[in-house]
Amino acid sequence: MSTQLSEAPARPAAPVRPGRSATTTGTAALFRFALRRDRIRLPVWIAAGTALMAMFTVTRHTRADEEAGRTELLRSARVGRHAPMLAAVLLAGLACAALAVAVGIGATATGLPATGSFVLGASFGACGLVFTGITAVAAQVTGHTRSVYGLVGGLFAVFFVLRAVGDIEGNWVVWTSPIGWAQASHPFSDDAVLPLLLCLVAAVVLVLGGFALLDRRDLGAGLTQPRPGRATATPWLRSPLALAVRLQRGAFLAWALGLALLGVVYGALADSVETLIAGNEEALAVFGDPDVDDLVDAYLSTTFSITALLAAAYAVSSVLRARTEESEQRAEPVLATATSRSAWLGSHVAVALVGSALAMTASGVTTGVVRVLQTGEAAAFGRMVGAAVAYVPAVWVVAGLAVALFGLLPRLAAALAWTAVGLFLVITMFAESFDWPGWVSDLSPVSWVPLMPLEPFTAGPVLVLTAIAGALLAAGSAGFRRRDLATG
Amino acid sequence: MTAISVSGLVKTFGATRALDGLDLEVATGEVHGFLGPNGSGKSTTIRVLLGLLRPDAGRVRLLEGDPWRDAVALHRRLAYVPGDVTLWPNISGGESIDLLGHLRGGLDARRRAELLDRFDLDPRKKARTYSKGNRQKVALVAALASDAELLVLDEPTSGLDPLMEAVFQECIREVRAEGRTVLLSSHILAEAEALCDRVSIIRHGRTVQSGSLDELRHLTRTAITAETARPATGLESLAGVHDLRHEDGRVRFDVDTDALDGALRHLTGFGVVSLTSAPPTLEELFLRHYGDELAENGAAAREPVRS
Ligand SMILES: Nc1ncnc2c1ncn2[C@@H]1O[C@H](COP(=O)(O)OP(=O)(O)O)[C@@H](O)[C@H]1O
Ligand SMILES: [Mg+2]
């Protein structure tokens, strides 16, 4: 995947760095250098951020309000049927436009060509607009905020992968993904505006489609009527663990499936890495004459560290489910039964730990299978699974951090835990590119893990990480047993 | 035997002093009304009793145990209906009832079926499609279908329609007949009057009155409306007479229970033609305790509400 292409070469040999005299001299040059090297990777992440921003903005002001009953109140006043969604779409559109302009100005200010800079900004904005449209439709299809996020997030993942595949293979597949359209503007080289217009048209069509669906459904409902549930509980739904599994199984399956698919894609692209790097002068210039097997291993180990971060994000979301249960007052009736606090929290944490380990393993298994098919070497399977599983303790440290925050600083838990995940992500993605000092990398538990399969397995970091995870879990549980439950 | 014994309970949330030396005694086998206006600290007290909040000061005993330390053991013996019932959106009402019942330690299937019927609740609906009243019914069925010796109910009827309110009252009477204890927090006075053996009235996190309804009535006023042959004068100079009004030949006033006799003697001196007396309601009790608060809020404070 292009995101990793620029990463892989950076591992074996550090890039040449422009000289610096004062501590900040050369920052702009460095930034440009990094931006050039990361000209594929960085935009993709910003595009992802823009898409998420659009999704949250539209959903929050449409389906979330509707589900909470606020829309009903609004609509009873002098507010038209289309007004709430129109307002949400306009807001998201405005945010996309603002972002486009800001990126354009910012990039120009660092000395990049103005046209290219604004095309770059517009490509982010265009991506956001398409997801504004997609969310406008998704918010009509399903009656539940959570499902809207699931639907749009899932589509984003599919488009993301399609773009990556098309990008690496250099073929038509790119055009099946709106993220690919936005990128096809090729800022700084082609500066093509036509693909961006395609995004705009798609966004308008989608929003109009959303309004058409809105006219065909009742307030508060989705397009389908909810099915009735069971009259009595299944016999297994009797313990706090069973409840946690029941509440979280949908999210687990989605994440596990996502990571398994990602494993397939990463594995499938390993072949292309060899050909691509062999024919890439810039890459060859950066790290001389490499051993091609090492290169593929470097690429694969980087993909696993990214998968590990995604698994950590899942683990955090799973732990924070306990916080949602608490703050939405659903923990209260359970804790008023003969369920201890440790059992209740432990159940959600068990789901998070086991779930993230399984999801991580799944990605190793799928990459392994693909590699065995590609190379015909059965040993590749074990190496891939091993490389993936080695990250489990690091993932658990991130989960443990979320548990500790939940127990000790419940109000800030969600914000701090996600900030940590974001920080670890930034470190893994950019520490090499920007040549940050070693202690910055060490902040992320993920960078403690040996870069398998490139590097050999070492037990030390894994044991230390496991111990840290255990300590964090114990601290969180102790904190939760001592504190007040959040009440309305 | 006391089921609940609280004294000097203090609980603060930052600068808010939610409970400020609250006292509460609930005898085993009684239905105890826990009354107070919104924000007076009823839910907070109940959460302390359930070990969900840790008290800052005071002594709290529940079923001879410490609610914070012995939470799990005590919870096997009680059932709780929260004031604001939120359920899992994707789990049906029937599943929630079973789940909560089993987590508590079992529930009576026959009673569960009977309660579903009486409360007219469809157990197959997903919780997100339930109205507030229906969510409350789910929690009520789960609690009432249990064999818990203590029921802790936090404003359990605030979302129920009058028909269901009647079913609820019936159920509580049955629970009481079985010798179980009920702590019923409410701001609906008619409900407390209909159900409770004793009540505690709280305000600003403090207990202001506690006792049987008869005892409390004794502390309040009777409303008198009388028609007299000659205009009744001099009532205003009697101690214990309040809110005196003359309306075309009639006189209306409220009189303290201990001044009732004197006021009636005084009236007969003017030739009583007709006389109605309304017994004091809990409503008045409330208004007496909270009247100044209502006046502060600019509400129609001293307009007595009579049923
Ligand atoms: N978690 C909390 N944080 C801050 N203040 C709270 C919290 N819970 C309750 N309070 C405050 O404590 C007081 C009592 O609340 P509560 O016990 O819910 O009253 P009631 O149930 O009688 O309506 C109110 O002023 C309320 O705002
Ligand atoms: Mg309350």
Contents of the next structure:
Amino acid sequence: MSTQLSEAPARPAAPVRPGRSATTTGTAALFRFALRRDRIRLPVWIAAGTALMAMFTVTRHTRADEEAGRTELLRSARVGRHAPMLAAVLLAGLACAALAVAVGIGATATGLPATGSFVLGASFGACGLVFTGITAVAAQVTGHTRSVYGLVGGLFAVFFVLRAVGDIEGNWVVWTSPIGWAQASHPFSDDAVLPLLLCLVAAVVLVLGGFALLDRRDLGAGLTQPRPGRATATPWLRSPLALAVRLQRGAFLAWALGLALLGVVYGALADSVETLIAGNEEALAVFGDPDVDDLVDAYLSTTFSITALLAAAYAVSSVLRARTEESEQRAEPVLATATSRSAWLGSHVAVALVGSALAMTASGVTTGVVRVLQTGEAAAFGRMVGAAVAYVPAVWVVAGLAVALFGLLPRLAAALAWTAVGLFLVITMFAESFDWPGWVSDLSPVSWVPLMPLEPFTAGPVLVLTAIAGALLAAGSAGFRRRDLATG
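Coords for the form predicted alone, given the form predicted together with its partner chain:
We keep it simple here and write out only the one chain, dropping partners and molecules.
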């Protein structure tokens, strides 16, 4: 049982009254409790990004609490069935509103028009509300916290690709993505509010759907249940590495397939880039304002940098699987055997490093195949694979940061690691168009990699990134060997 129970509200909620309102009894007390629990995490998650903040907040106070047994304990008091999820949704909604205001004030402070600045903030907040609803539904469908993260994260990737396809092709596809709805507000130009109302309606419908699904499942269970496992383990599961591979094979296959498909999409759109983007100053700024002749290469280099951040997100989730195993006390029985701490942690780290490298390679291969088919140039395949693989050391730096946090600051590892991913994503996507200082761009390891295929490969930055990744991995491993298990 989590130590968070020591922070439970001292006074019971109001007595249950007959009628429909009984299902929400205790919401106010749980909301205050959740706000107190997240007084540090919430500002960090807001900084990490809109969708991430909504996903983490709702999941932490719904599925994660159920999985840990905390919801059952609270429900034994005068707390209605809907109260925990309602409190979580309200907290996420409050955070989305705070994000909208913060972005509006921050953008206005830089000298941008106030109306456009607050429309920009509202677009972030509205997108967060949609993912609040998506997470509320996902928490009812699946029975495990990591499954919620995987499902919502996968949907975010799908919506991101749909928005990109719709933007580049300029067609209706953009309206199949809530990210596209939020961006259709066009801050600083149209300042449209109607697309944001669409986000609000979708969020309300999704949340109501989540409550309806909640009434159709048992506490602690999801609407879908995993298959029963084998009665005995297969012979090959005799090493910590084999166990880590078995635990994470599903996640790896999903991420690798997703990045491979993303490579197909990005490669297929390359031929349309010169026609659709040339002359569009805002779009050219995103790609570093290249010459028209280099536009396709600039587009491809930008897509690989985004793909690298997605691979880094996989690497972080893979590393943090070790934290999940530890906090849920499944690591202790393994470490009670002859398995050393270094071998156990190293197995999860190996899966993260090798898996992210293979995922990046898969993206480069599919992009390369599509480009060969488009151009008829066999050399395009090697150029695309090389451009993708060049980002692997940058991905490993992010993975190394997650390992260092796991070893040294286990209680904050998940929040800080995902905040770093969100920060690097924001820098990569907006640093050029917002004309941020060079030192801000340098905070992201992705910015250190040569912009292949637009620029030639240089070994220096890649070697430095590899050395940094190694130092972070060593620090995390040393910290884990010296600390107690299941801290926090």
